[in-house]
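Here's a solo chain for you in structure tokens, the form predicted on its own.
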Amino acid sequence: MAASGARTAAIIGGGVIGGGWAARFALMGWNVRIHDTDRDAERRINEVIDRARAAMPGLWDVALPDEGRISFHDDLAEAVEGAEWIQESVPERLDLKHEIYAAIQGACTEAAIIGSSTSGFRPSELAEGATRPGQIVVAHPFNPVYLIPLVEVVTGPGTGTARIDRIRSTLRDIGAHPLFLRREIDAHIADRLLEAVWREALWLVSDGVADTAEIDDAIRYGFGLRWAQMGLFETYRIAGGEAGMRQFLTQFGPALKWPWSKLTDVPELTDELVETIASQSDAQSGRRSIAELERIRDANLVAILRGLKARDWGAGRLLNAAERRIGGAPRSLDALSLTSPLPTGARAVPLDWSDQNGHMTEHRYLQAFGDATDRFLALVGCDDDYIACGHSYFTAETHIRHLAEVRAGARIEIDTRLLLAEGRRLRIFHRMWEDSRLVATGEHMLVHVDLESRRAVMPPPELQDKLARVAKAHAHLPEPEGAGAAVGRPPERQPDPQE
């Protein structure tokens, strides 16, 4: 169900890119209206959106907003009426785009942003003859739009500061990274770089130096791994050693004049060369369907992005920043009712959390419950600032019960009850839910420690007071089923004389 008060985006032109835009907007809580004259568009777009539903929520460690309502419209004017953002993704024909913009501007509000997914046209070309030229901007994404955050934005002189600010905030709100070009140029930034690599790759095949699989291996096993997390210039800065970029340019700059590259020439795409490339590509990847390759691509991208996210680096830093904006979780006990277990987790199960059976692996249950423990501790005052001052809680025992299967893509929620807060010990009980179904429980015994001595110590009075407040409120709740089965009450345990 769409969230009340959801914002509205219109997608003009479906296909892979338009469907990707629709998915990103909808999964970030926007209502989406789609217009495409192709009779098969709805099926194709729904396939893209289904792939996005399986992959995109798994990027986040918080729950995304309720998915927006997606609707298909034969009438373009109906699709754009009242829309805040209108994204055009029709074929790269300037006359067609001009025709589409005339129809859009005849029906949309003056405040609406009209973004074009064009990979080559400049905004000055797109806006020729437009009623409101400053309303039309380049917003060039990268496939798959619902996973790759970069959007190249090129504005014109009539766009205005207020509209630019709205473009920036809107794209960030849907988890994208707007890269504003300093001035308009054919093919923008990324496609110009890609075109150079693509041209060289075509020459390598044409000259018989390498086949398509070998060229792909050179990228994915080599510099592609560096580019994914540091880009080009920062990678070469490291290559210059302690002296950095100046040393790199001094040492390797002369090589730029060597006759290595054919950047200014393009191999003629003869029937023979086309057949060579196509047959090599078939041999390389043809055993898998395009749909299967798309699913593999998405799963790999999720794993890469989540790895960067854990390091708070590159595209992962963008995800963390967006997550802080959309998380919306209470930051203190004062914002919560203590008469029930505390909400400590809400997220989708990522693709890389599933095993060969298609359900969440055992150690991911522990991770989910561990994250919930951290969330509970932060609520009672044991947050990053507290830990930086030299104290924390260490987990001493854990007991997890697996009650039902949880599959990748499922939305799970965790609540936490405080069972014991005495002396240095803390005993908490987590419940994991999928909708109204209890799928797992986790019970943990923790001990408060001094991080310098690494020994158990009493928590300070202010932390004890917060824990006592929660413990008193939770004491009236019924004992949760499964509590105490293995954690906190081991048989024949001797009491600690210091407790």
Ligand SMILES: C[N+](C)(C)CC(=O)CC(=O)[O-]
Contents of the next structure:
Amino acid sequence: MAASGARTAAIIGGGVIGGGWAARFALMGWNVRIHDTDRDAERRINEVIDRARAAMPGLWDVALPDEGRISFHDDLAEAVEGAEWIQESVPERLDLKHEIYAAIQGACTEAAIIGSSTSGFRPSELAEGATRPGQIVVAHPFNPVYLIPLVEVVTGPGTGTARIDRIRSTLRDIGAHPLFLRREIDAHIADRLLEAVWREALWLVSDGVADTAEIDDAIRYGFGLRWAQMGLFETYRIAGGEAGMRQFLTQFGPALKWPWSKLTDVPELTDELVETIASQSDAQSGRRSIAELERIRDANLVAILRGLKARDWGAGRLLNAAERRIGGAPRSLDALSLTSPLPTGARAVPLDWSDQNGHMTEHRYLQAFGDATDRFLALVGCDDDYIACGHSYFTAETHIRHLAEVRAGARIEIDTRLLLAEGRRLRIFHRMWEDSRLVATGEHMLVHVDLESRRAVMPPPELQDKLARVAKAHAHLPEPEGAGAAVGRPPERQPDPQE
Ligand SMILES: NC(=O)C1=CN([C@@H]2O[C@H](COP(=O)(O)OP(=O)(O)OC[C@H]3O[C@@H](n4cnc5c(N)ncnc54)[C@H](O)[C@@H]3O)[C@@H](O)[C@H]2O)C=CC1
Ligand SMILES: C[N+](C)(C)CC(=O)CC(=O)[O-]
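What's the form predicted in complex with the named molecule like, now that we've got the form predicted on its own?
Entire complex below, previous chain first.
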């Protein structure tokens, strides 16, 4: 259920791209109204949103806001009324887009932002004949919109700085990376680059130099890996050796004029060439359905993005910045009730945490519980600053129980009970929940250490005091089921004081 006060986006045209926008907005907590003239659109969009639910929340190590409400509207005016952001994603035909803007502007507020997903049109073309030209901007996304962060934004002279600020903050709010173009050109930046590569690839097939699989291999085994993390210029700077970009241009500049490539010539898309490309593509990928390829693509993208996130680099740095804005569990003990276990984690299970059995793989439970331990320790005062001063806790023993299956995309929550804080030792008990279902428990013994001597030492009085506060409150809670159990053996029964 959407949080009350959720913001509203309207999506006009719910195909491949509109469906992706709908998913990104909704999973970031916005209410989303969709208008599409095709009766089958609702089914298709629901499939896109289901895929996004499995993939997108797992990009972050904190829980996203509650999902917004998604509704479908036959009437365009009803969909856009009062919406803050209206994203047009109808087919790439200027006459159709003009018709849609007239209808949108007749029903939306003046404050609304109208973004167009257009791959190639300039804002001046889109706004021809519009009532309020400055309201229409290019917001060009990349497929799948719910995973690829880039949105190219092209504004016009009438957009105004206040609207530009809102465009920037809204796109950041939904986890996207707005790249504002300095001026309008056909096909913006990325599609201009992509078209150059695409044209060359078509020539290579047309000339019989390579087939579609070989061309894809040249990209994915090679420069595609570099592009995903450093782009073009930073990659080539390194390739120039110690003298960097100047040397690179001196060494490889002349080749640009030989030329190696076919420049702007376009191969004629004859029936024969279309058949050659389509049948090579069938041979390359036809054993898998498009839906299967989409799932593989999403899982790979999540793994790549999470890899970059761990490195705090490129698109991964953007994810970390968004994570800090979204926030996680409370950071202060004072903000929490001690009469129940402490909340120490809420997140989605990322796609790349799933194994061949189709559920969360075992070492990820330790990761999730390890993160919860860190959060528990931070709450009682053993945070990054404390550790930087030379003391920490080391885990000495762990017992994880897997009680029910958890699948990729599931939202899990962890709470933590302090069972013992005695001298240098700390015993904690985590419970992992999916909704109200207990899916796993993790019991850990930790030892307080001096990071210089690497030996166990007593925690300082402030830390002992906080631990004692939590231990005293948690002592009133019932013993958690499974605490103290050994592998394959239930816990020893505690004597009942009433007996
Ligand atoms: N497919 C891609 O890879 C990308 C496409 N784009 C751009 O996004 C826009 C949409 O492209 P796709 O999603 O690929 O097309 P699509 O054909 O998958 O979706 C278009 C949707 O618009 C609906 N539609 C048609 N006329 C309509 C009307 N009068 N009112 C409401 N809905 C209507 C159709 O029923 C369809 O569901 C285009 O401008 C395209 O250039 C941008 C980035 C990538
Ligand atoms: C093929 N395309 C021009 C519609 C592609 C795009 O606009 C962006 C993308 O997702 O590659």
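For clarity, a rigid core is taken as the largest C-alpha set superposing within 1.5 Å between two forms. Note that the structure is predicted; figures quoted are calculated from it, not measured. Residue numbers count along the first chain shown, from 1.
K.L.:
Has the Cα of residue 253 moved 2 Å or more between the two forms, judged after a core fit?
P.N.:
Moves: yes, 2 Å or greater.
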